[in-house]
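Below, in structure tokens: the form predicted alone, a single chain.
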Amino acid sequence: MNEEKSNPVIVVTGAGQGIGKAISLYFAERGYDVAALDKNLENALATAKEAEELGTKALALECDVTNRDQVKDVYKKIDDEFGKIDVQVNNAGIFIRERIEDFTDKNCDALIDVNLKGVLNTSREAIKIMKRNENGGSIINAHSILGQFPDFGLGIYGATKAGVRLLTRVLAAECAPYGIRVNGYAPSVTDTPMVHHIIEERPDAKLDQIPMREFGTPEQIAKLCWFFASDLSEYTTGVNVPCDGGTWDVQRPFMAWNEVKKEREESK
């Protein structure tokens, strides 16, 4: 008798809301079993419940990615439950704006611990499990446009995201012999709870930076992750792909819209 083929498994950190939740549900809808990890267990449980309602198996686990021992324990539970990991999404992150001269040690350590060391902690445990896969797997890291184009008050945040960009490339090389691909996505202003206040406080100023003149959605990031996880990207590793509507492609992207507006007015 043939054993029933198991679903592929995705693990998402910061799965309780925003981009992490959208990724979890997008993959669940397409037949993935989901391990939803979040520091807030209640939020993780809510995501897992929605994933199960889509007809898949889901596991919710409280996980502080900065806590090495807890991370080890969480991945043991994932291994015990599913026996494998096909996709690991390192999405958990925090955002703090503060001038470098004003930065407190507490805030600096928090950004480094979550945004950079957190990726290291979860990747190390995921790789141990993924190495057993016949067809390897996919690790997907959350970068940021601010890791390439830093902004005032976001020097430390940008430095952690730049570190993840570099880490992604090194991990890609180290994991390639096991068939594990490592890539990253870099959003700009995406409508999530973490940055929704920016959209509310100065929408026009932010839209002026985006050639497509619209804010990103978590679902758009999920689609990019689907590409990274699928065989559509079977020969793609070590890359960082912006998902940002062309943010800062030129110094004044709003000028194109001004010109179009002028053309339309003249044609009336």
Ligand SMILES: NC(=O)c1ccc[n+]([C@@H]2O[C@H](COP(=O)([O-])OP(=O)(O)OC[C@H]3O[C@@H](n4cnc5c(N)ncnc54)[C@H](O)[C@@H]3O)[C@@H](O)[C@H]2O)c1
Second form
Amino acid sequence: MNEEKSNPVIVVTGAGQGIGKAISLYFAERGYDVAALDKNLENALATAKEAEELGTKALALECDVTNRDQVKDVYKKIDDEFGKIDVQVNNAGIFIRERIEDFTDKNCDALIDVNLKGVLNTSREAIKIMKRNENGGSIINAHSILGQFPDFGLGIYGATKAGVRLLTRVLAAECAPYGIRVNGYAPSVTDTPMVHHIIEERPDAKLDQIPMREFGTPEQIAKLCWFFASDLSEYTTGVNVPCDGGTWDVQRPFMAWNEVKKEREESK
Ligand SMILES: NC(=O)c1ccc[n+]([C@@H]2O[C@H](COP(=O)([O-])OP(=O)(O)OC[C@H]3O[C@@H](n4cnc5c(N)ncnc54)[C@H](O)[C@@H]3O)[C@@H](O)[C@H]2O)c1
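Please give the other form, namely the form predicted together with the ligand, since only the form predicted alone has been shown so far.
Next comes the full complex, and the chain you just saw is listed first.
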């Protein structure tokens, strides 16, 4: 393969919908070849098809990030097809809300297996390929605001994301000698199939927590990933950047909106 002429390659887990799909298409539009991995092959195929329509090469692969053997096979196929990986996005995740006293073993294992061990499984295979790159690369992990500011019923989910935060820092140190930087994005409420029900059920209560008073979009996360993947962030590694409109930075962000609304009414 002629390295100089080939497109950069991005691998995205959970690429079949939501944030993973948006990242895949954002990078495809800007000249990356895409490996779209998802447990749901049909959705991965749809993402790959849209990426190809943007003029790039795309590969859809069924990949359950909890299945070590399948993950190994998938990365072998990616290596055979593209010969390299420049950007690895560990995005696949699941969300389960349950009080700790009610948690079933099945749900607890599922959260840990997908959200935490999944990141390990795909990172391990990606690093083997990425460390051959002359110019390093970028690993990007999906965190969550809940890994830092936990919430009722989201103790186990939050613990998995806090774990990803710690793994990101350690991976950043371990991968630095290969020129691979490792960072993460932390959304709050980003409108995807994962959390759409929350937006529908209690929009005002959630908006009251967000200083910018808007829900996030998957494209906003994709833009942050573009920053992590590019040399704009060449001296940034081991960090977790919120992409959340300032969520929970202060206790009552809605007070600012109330004050401004009052001022505007008074000045009419
Ligand atoms: N949407 C938000 O508000 C939000 C907030 C904080 C963090 N996050 C994190 O961002 C990431 C993406 O979330 P999203 O909102 O796009 O979710 P989503 O549910 O819309 O999409 C997740 C994708 O991951 C895939 N997936 C699930 N389990 C998998 C497995 N075992 N192996 C491979 N693929 C699997 C699903 O099939 C799906 O395509 C997740 O890690 C999530 O925890 C999202």
